[in-house]
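Only one chain is shown below, in structure tokens, and it's the form predicted alone.
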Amino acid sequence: MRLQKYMAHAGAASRRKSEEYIAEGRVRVNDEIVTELGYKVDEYKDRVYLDDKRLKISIDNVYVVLNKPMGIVSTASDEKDRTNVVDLIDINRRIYPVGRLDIDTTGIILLTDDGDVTNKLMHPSKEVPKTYIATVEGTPKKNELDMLRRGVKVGREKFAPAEVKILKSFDDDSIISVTIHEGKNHQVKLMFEKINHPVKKLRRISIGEIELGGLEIGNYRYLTKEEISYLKKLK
């Protein structure tokens, strides 16, 4: 964005007027006086100055949910050039997924530019529930998942007490609803390693009040105001 630009936007002058303070050496970018009217500015990061004066303007932040697919990397970028779940939103902004999803692991994720939003979910003592549909390997005897519903010890790693539910058996494998108040990695399919019931397919469903519901794989779409309300809401 145009500095003077940027300073209308901040409500300092108009950008004819703002111009003028720009070529009387008024304006300051971060540390440097800047006097050249076609300075481009970043609005999210620079720190713009009028006689010292910090200049903010207001940017509504972006919040997006993604169907991810299989085969796509939860991240904004990818050392290996795979595509990522960025890669999928259509927008001219700098948006991050919060949290990940294993790169076989379809299903909801959160992409937004809201760095406190992101903090609340992310953080452990928030317990924000994450829902997973699982298919597994046979079906787990109630005293199986008893173990995940008391909380269960991998390696070194102690996992809190899930929910779990039997929807559907068949000869083979089941399928499962599992609710998890943590984001560790690889959590789920670790806990049914460790029942000796591997996950064979997972798809995560919900985080919080925020549903996939119908959206198509591969789909987004932009929170409504009421889901936007229940993330700034979170404690």
The other form holds:
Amino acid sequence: MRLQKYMAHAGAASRRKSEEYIAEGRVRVNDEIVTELGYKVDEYKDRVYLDDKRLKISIDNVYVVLNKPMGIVSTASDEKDRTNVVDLIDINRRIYPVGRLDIDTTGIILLTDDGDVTNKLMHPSKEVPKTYIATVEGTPKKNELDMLRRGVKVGREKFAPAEVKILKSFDDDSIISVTIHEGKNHQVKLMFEKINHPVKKLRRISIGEIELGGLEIGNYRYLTKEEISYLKKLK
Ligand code: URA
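Return the form predicted together with uracil of this protein as a structure block, the form predicted alone having already been given.
Below is the whole assembly, all chains and molecules, this chain first.
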């Protein structure tokens, strides 16, 4: 963004007046006085001052959902330097994934720079439902699925009741829709391991009202206004 536009957006003065201030040497970008009128500032990174008073513009937060491919880690920085979900988003803002998906899990993951929304979604007492489609070994019996519906204990961990439904059953495996209300590490895999039907494939299709829809694997999209207001309204 041009410096005079930035200044006008920040409410310092009109663009014309801002140009005068720039020419007069009253405007500083970071540590340097700038007198060039067309000077471009990065509104996300640069600090702009008029007579040493910081000028700030309000920048909306960004919210992106990605259909995470297999083999991509979901942490923003990885000690082994593997490709992570942030690397797949072409954006000049610092955004962070909300929660995690295992490296071999595909599907919807939210990335944002909105700390409030992140905290709300990550808070253990929040019950934002997350729905997964799991391919598991064999076909679980009703009593096994009922264990997951009541909430199972795995080691010291007690998982809250989940909604589970068999969508398709084949000779060797079955496809199951699973909705959980918490996001503990490897939760879905551990739940199915516990009932002796290990997960072979896992895909997350929704986070609350935000759905993967037709988003292709490796692609991302910005959230709609409605989706953003849904996130902001979460208690
Ligand atoms: N549960 C899992 O086991 N893995 C994931 O990636 C997400 C939920």
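Between two forms, the rigid core is defined as the largest C-alpha subset superposing within 1.5 Å. Keep in mind that this is a model prediction, so the values were computed, not measured. Positions refer to the first chain, counted from 1.
Asks: Does Glu19 move appreciably between the two forms, meaning a CA displacement of 2 Å or more on the superposed rigid core?
Replies: Yes, Glu19 moves 2 Å or more.
Asks: So that I can tell if Leu37 moves, could you say whether its C-alpha shifts by at least 2 Å between the two forms after the core superposition?
Replies: It does shift by 2 Å or more.
Asks: Does the C-alpha of Leu66 move 2 Å or more between the two forms once the rigid core is lined up?
Replies: After core superposition, the C-alpha of Leu66 moves less than 2 Å between the two forms.
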